[in-house]
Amino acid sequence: MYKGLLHTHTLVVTLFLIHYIVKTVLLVGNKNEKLANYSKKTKVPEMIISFLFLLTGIGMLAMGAGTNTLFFVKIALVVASIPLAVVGFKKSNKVLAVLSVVFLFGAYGLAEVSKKQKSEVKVDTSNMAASNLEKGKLIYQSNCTNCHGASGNAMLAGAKDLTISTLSPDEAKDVIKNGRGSMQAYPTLSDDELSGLVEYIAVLKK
C-alpha cells in the first residue's frame, strides 16, 4: 500500500512540475495566446494533479513517513508555491510565476537530499570494542525503529513486519545493503555492522 502511494506521489509531483515548467515558459516567453489554450485545455487535469499531489502527500504521512525539519521546510516551499502561481498567471507576473517553480524546485531537492540522509548510517560503531551483535543492536536502534519500531514490528512507511520475516540472513543483507520497495538502501554499513545487523532482527523473532 505504502509503495503504491510513494510510487503514485513521485509521479504526481513530476507531473505537476512539468506542467507549472510549461506555463512558466509560455509566460516568460510572451506566449500569452498559447498560455491561455494550454492552461484551458489543462484545467480539469491541472486539478486532478493538484489533489493527487495532496491525496498521497497526506496518505504517505497517515501511514508513518518519517518527518525532520527538511520534511517541514519542503511543505512550506510547497504551500508558498501555490499562491505564487495562481497570482503570477492570473497577472501574468513573470517574476512570481518564475519564483514559485524556482519553490517547486527546491522542494524536490530538499526531499532528494532528505532520501540521501536517511541512507546514511547515524552511528559510527568502527571504533567500538563490542561484539558484532551489540554494534547491531546500536545500529537498529538509531537507524530502523523510526519505521520498524523498537520491536520490529511497527510497520511504519511500508516496513515490513522482522519479528515474521522469513528473509534467510543473506537475504537480509541484501535487502538492507541495497534496499528494497520502500526500504531504504544502507550501502555503507561494514560487513560486521551488517552482520551484527542481522544478527539483532534475529533477535527480535525470538
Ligand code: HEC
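Numbering follows the first chain given and starts at 1. In this text, all values refer to a predicted model and were calculated from it rather than measured experimentally. Think of the rigid core as the biggest set of C-alphas that the two forms share within 1.5 Å after superposition. Compared with the form predicted together with the named molecule:
Positional change of residue 186 between the two forms reaches 2 Å or more at the C-alpha, relative to the superposed core. In this overlay on the rigid core, residue 170 has a C-alpha that sits 2 Å or more away from its partner position between the two forms. In the core-superposed comparison between the two forms, the C-alpha atom of residue 132 has shifted by at least 2 angstroms.
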Given for the second form:
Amino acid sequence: MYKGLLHTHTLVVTLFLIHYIVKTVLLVGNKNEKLANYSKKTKVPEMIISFLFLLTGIGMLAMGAGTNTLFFVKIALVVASIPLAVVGFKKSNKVLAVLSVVFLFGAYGLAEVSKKQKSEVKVDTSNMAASNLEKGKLIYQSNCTNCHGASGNAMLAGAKDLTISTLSPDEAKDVIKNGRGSMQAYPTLSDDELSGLVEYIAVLKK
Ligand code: HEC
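And the form predicted together with the named molecule, for comparison with the form predicted alone?
Complete assembly follows, chain above in first position.
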C-alpha cells in the first residue's frame, strides 16, 4: 500500500516538474502566446496532477513518512514554491517562476538524497557492560521505533511487521546493516549490536 502510494507520488511529482519546466521555459523565452495556449490546454490535467500531488503526499505523511528533518525541509520547499509559482505566472514574473522551479527541484533532490542516506546509530553501546540483547534493545528503542514501533508491528512508512518476520538471523542482519527498499542502512553497527537487535526482534515476536 505504502509502496504503491510512493510510486504514484513519484510519478505525479515528475509530471508536475516537467509541466512547470515547460511553462517556465516558455515564460523566460517570451513565448507568451504559446504559454497562454499551453496553460489553457493543460488546465484540467494540471488540476488533477496538483490534487494527486497533495493527496499522495498527505497519504504518505499519514502512514508515517515524516521521520527525518530532510523530509520537513522538503515539504517547506514545496509549500514555498506554490505562491511563487502562482504569482510568478500570473504576473509573468520570470524571476519568481524560475525560483519556484528551483525550489521544486531542490525538494526533489532532497527526496533522492534522503533515500540514499545512511543512518547514524543514535546510541553508542561500544563501551557498555551489557549483554547483546540489552544493547539491541537500547539501539532498537532509539533508532527503529519511528517506523517499526515499540512493539515491532507499527508498520509506519511501509515498514515490515517485525513480529511476523520470517527472515533468518543472518538475513535480518543483512537488511539492518545494508538497508532495503525505503529502510535506510545502519552500516556502523557492530556484529554484537546486530546480534543483539536480532535477539531483541525475537523477543518482540513473543
Ligand atoms: C525509516 C523507517 C525505518 C526505520 C527507522 C527502520 N526500518 Fe526496518 N524496515 C523499514 C521498511 C520500509 C522495511 C521493508 C523494506 C523492504 O523490503 O522494502 C523494513 C524492514 C526491516 C526488516 C526486514 C523484515 C522482513 O521480514 O523482511 C528488519 C529485520 C528491520 N527492518 C529491522 C530494523 C531495525 C533493527 C531497525 C533499527 C536499527 C530498523 N529496521 C529501522 C523501515 C524502517
